[in-house]
Amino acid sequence: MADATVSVPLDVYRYQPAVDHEPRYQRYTLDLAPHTPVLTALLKVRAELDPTLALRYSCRSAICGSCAMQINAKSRLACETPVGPEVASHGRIVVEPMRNQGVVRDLVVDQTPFWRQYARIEPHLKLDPAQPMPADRPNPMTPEEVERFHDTPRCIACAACFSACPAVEADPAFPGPMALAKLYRFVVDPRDHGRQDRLVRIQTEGLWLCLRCHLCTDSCPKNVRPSERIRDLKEMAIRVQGPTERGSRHAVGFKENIRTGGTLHELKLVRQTFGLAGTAGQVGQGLRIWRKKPEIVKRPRPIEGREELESIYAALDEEDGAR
C-alpha cells in the first residue's frame, strides 16, 4: 500500500547575481511521501516544474556532502532530511543557500572560502625524515590511540559547520570547525611530526576566536562534534605554549579566577587577559560599563561550598597531569 502524502510547499531561494537585482523566493507545491528527502523534492521541482533551478549534489547518500543547505535556517544536507517532519513543525519548507559563502546562483554557493581555510591548517601527515613510513609493511596503531581521533575521520567536508558558524561571519581569519577538527585529527596522529608547529601556529591564525556557541556541532550530519575537538586544540596549544595570547590568557584567567573565590572578579579578570598595557587601552568602555553596572570594581565575596569546587579543580588537574 503506498505511504499516504502530504502537501508540500517549498519556498525556494532563487538569485544569479549577474541578472537578478535581488534575492527572491519562489513557491513550489509538491504532493509527496512524507519521508522523501528535501533532496528528492527539488530534483522532483527542476525535472517537472522549473529546469532553471541551480543546486549541487551527487552521492544522494550523505555520503559525499554535496547537497548541504539551509532547511529551515538549519545548515544540514538536503538528501537526509524528510519533508514529512519540517512541514509539520514549520508548515512549509524554506530552503537556502548556505551562509558564509558567495552565492554563485540559486541554491549553488562558492566554497572557495571554505576550501582556502581547509589548505591553511596542512591537511597532510608532516613525516619524520630520519623517520619515515615503512614502504613493505603496515604503520599499526594502538586501540588507544585510534581512540583519540574521536570521530574526525568521519567528516564529510560538507561545509555545514562553516555554513552555521557566528565566528566565521564575524572574522574571516577564523578558520572554521572544520578546518580546526581536521587539523585536531593530525595533531593527535602519533605519525604526525608536526605537532608543536601546528598548536603554536594555530594560537595566532584563529584558534581563540571561537565562539564557543557548538552551532558546528549541532549542525554536523556525522557527529563529529568539531567544537569539542576545538576545545581540546585550545586545551594541547596552551600546555605546549602556555597562555600567551589573549585569548589563552582569558581561558587561564577564568579558570584561576573562579577557582580563587567561586565567581568572577571581572576587574581581575580584564587584567589577566590584556596586561596592564593592554587594560590602560579598555579603559573607556570600562567607565561606561561601571555605570551601569558599579559593583564590577568590588572584590566578589568567595561562595559557600569551596571545598566542593576545589575537589572538582584537582580533578581537573589530575586528568591534566595524565595526558
Partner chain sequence: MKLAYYPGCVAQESGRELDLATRWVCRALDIELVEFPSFSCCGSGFVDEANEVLNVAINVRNLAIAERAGLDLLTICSTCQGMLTLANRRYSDPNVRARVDRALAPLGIAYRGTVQVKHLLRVLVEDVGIPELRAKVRRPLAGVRVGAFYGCHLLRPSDETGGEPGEEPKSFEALLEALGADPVYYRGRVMCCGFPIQFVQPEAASRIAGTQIAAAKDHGADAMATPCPLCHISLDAYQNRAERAVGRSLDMPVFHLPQVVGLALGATASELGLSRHLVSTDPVLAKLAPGARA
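Residue numbers count along the first chain shown, from 1. Rigid core here is just the name for the largest C-alpha set that superposes within 1.5 Å across the two forms. Because the structure is predicted, anything quoted here is derived from the model rather than measured. What changes on going to the form predicted in complex with the partner chain:
- Annotation for Y25: C-alpha shift under 2 angstroms between these two forms, rigid core superposed.
- After superposition on the rigid core, the Cα of L309 moves by 2 Å or more between these two forms.
Please give the corresponding structure for the form predicted in complex with the partner chain, as opposed to the form predicted alone shown earlier.
What comes next is one chain alone, with no partners or other molecules.
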C-alpha cells in the first residue's frame, strides 16, 4: 500500500565561503511520503536536482552521528527526522548547517571547536598506577555502578547539543554539553583514578557557565541528557572542593540564603556571590534598579513554618556520600 505523499518545500542553506558573497537559501520542492527522513529528501535533491549540494552523512540509521543539522531551527539528526511533522507545523522545512561551528560548504561545518573541547576534558580512563587494569581477567562493574552512567555511554558525538547550546555561543571557553556529559561519564567510572582532579579542574574550566536551559537535552538523539549530568557534576564538584568559584558560591549562597527565612533575600545573595569587594562593582546597577524597585534592599518577611525548612536542611544537607 503506497503512502499518500505530501508536497515538501525545502529551503536549503547554500554557501561556499571562498566563492559566494553571502549565504542564500535555495528552494527545492519534492513529493514525499510523510515518514521520509529529511536526509533522504536531501539525498534525493542531490541525486535528481542539484549534484552540487554538500552535506555529511554515512549510516542513515542514527548511529554514526554525522548528519546533524538545523531543521526548522532545531538541531537534529537529519536521518531520523521525518518530513511530515515539519511540513505540518511550519509549512516548509528550513535546512541549515549546525551552529557554533564555521561553515565549510552548504550543510557541512568545521567541527574543530567541538572536538577541541572534547579533547580538553581528556576523554580516556586514567588508571591508578598502583592498580593497573588486570590483564588476565575481566574487570567487572556492578549493575549499580553501570546505572550511574545513565545514558552517557550512548553518545554518538553528533554535536547537535553543541549546536543548540547558548553558552557555547556566548562564550567559546565553555566546553559544551557533550564534553561535559563525557566528563561526567569518566567521573563516575569506578576504574577512573582522576575523579577528584577532574572535578576540581572543571570548576574553573567552564562548568559554571552552563545555563541549564536544557536545549542540549531536547536536541540529543540518544537521551544523553547533558544538562542533567552537568547538574550532577556541579553538585559533585561542590562536594569535593566546596564553593570556590563564583558559580558554586552562588549556588551554595542561594541554598543558605533561603535556609533560615524560607524566601530569597536578593541583596544578601549579591553579597554572598560577589563578596564585599565584588559587590561594590554591582552598586551602580543596583541603584538603577532600586529607583524603580526599592524592595531589592528590603529583608523579605520570613515564611510561616520556617523551622520546618531548617529541619529539612538539617536532615538532608549534611547527608553525603550517597552520590
